[in-house]
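Only one chain is included here, represented as structure tokens and corresponding to the form predicted on its own.
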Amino acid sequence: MENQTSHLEENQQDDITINNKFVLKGLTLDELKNYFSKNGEPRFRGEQIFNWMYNHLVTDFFDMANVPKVLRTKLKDSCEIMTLQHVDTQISSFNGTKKYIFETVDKYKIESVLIPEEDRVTLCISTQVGCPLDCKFCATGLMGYRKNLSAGEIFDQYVLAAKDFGKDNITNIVFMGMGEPLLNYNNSVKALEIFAQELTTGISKKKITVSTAGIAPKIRELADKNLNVKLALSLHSCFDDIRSSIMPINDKYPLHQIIDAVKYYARRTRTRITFEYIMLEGINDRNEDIEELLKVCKEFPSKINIIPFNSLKHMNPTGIAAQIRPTNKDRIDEFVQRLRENNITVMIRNTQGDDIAAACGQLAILLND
């Protein structure tokens, strides 16, 4: 595990080409200004292109009205905007949750999920093709890992979803789809920087959440970036032995390191941490789990999202993953009540999209070697 994750942290995928054309999507504002300056154009062209790509979400250079036609032609011949293709959409018959299937240029498929609720519409986007962490309750971990997504591929999930559902209708973005965002740190941060720019209107960074299984050093790095997006930690147990059995990454970054990093993030960014907690029968739903959760939550501003375990039958799991069972509703209610009695903010996340394998922990596409 250590060698694998160390390699992934260092093996970042930055600038890419498509059909020998340089891909502009994924470049930050400064990078775009530098690109045009190096190619003999005024730096303000970078700001114009940034505005068209990330604010107006255009997919064709000839739709960029205030860019000279000669430059538009040049860009059409030498550069590319889109990094993904929309392959399919599945819609839940119960609540309208949408699962988008997108394909990268190198023919890998990824999934993003649009979740409509009464007071918000959340887009859950992916940062990797698959995931290397092998969490036993997660279909993405069971499918394996192939590559990091580029910053353009991360952002284009928003572009394609916004074109389908309406840009003004999407209120929140969560980096909670396929993959571990902080093992694709450079590209995840570049995507966050693009969203955070004032020219990228529509999504406030206060409405963006990054979820991590606990890559401690990268949590600290993200805090120092001053992006101040929200952070969610996939906690799922406050005991190292239990957490390691269902989340092998805990062997590399044990809980005391993760909690110290999260505490640093909360202090540095002045944001409240969200603990994600999937309820697993007989594993993390005991009275002693409640007591440890209370201790952790009282150390710094935080809240808990209680998540029902969603079936992994579509992955034909084996070993521990096949043995996991959901905590029953009565025990979940009792568990939550005990936490709330101690003045802990607790939300119970309703399962949405499980009929199309789009619920929390269900995203997966079988990969070919």
The other form holds:
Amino acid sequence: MENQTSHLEENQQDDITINNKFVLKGLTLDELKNYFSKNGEPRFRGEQIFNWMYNHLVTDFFDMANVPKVLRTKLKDSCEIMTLQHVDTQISSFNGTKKYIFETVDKYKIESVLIPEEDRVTLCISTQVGCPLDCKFCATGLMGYRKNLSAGEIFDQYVLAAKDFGKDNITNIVFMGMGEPLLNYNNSVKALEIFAQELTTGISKKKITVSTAGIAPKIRELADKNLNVKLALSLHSCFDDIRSSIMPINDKYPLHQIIDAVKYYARRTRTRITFEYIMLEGINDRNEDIEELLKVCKEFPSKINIIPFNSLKHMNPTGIAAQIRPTNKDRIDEFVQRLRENNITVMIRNTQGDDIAAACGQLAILLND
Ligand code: SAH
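Provide the structure of the form predicted in complex with ligand SAH, given the form predicted on its own shown above.
Full complex below, order starting with the chain above.
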């Protein structure tokens, strides 16, 4: 297998073509305006195409009613809109959670998960094929890294899910699927910029969340971008030695660096940070873990999302990954109560879609799929 650590540096992607056609999906509003003005068209064409692609979610240039027919034909010959194909859907028999399998043009499969709840419908999208971080509790980590998704491939997960479930029905977008968004920084930010644009009507910035394992310098960079989307940090332990043993990236960016970065993010964007915390028996569910969590949470506006550990059995894990066990329900309740007694906002995330391996951390396409 190729060296996975080389992918821990974020890398840039050049202009993308499909079958020699230039891919427009993934270009931001400014990029689209520049593209059309470079090609001898008025800049407002960029705004029109933006609106068709990202608001009306059209997949064919011929549906772009206010674009002159000659230009539509020209675009059809030289440009491409869709970057993904919908190949399969699995539906959880418990709660209707849907796992979509999409395929990129270069034949990689990726997964997105749609989670209908009482008061919201969340679409969880992927930013990479696989993941280089190797977190010991995560199926995507066990699968290894394949490639970064382009901004178009990130956005098209929403397009295809919206075609299936209805655009207006999707209320929240979370970058919590396969991959580490901040290691595919440029493409993730471009996709966020597109989601957060006023012209892409429907989803407010408050309903868009990026989840990261803690790439400290990129958290600061994202704060400075002024996108003001919400940030979730996969914390999972407040002790460096324990965190490093389950999340190797902690050796590169230890806790004090990450906490400083998220503090900066909270201040700069005036948003509340969410700490994600998977409950792992004997690893991070002890009384001293509660004490440390309290100290971290009291430093700045934050809340904790407690996540029951979802099994990785479908991946046949070995080593540490095979030894990880979920904390039992009584202890989770006790842990949560102690935090709440100290005025910390704590949510317990329901396990969604375990029966179709669509729950948090279960996303992985096996090599022989
Ligand atoms: N790379 C990003 C986003 C993907 S993971 C990140 O690390 O945040 C999305 C969330 O699922 C994270 O909080 C992650 O820690 C959690 N997760 C991973 N594996 C899990 C598992 N087996 N059970 C429950 N949650 C898991």
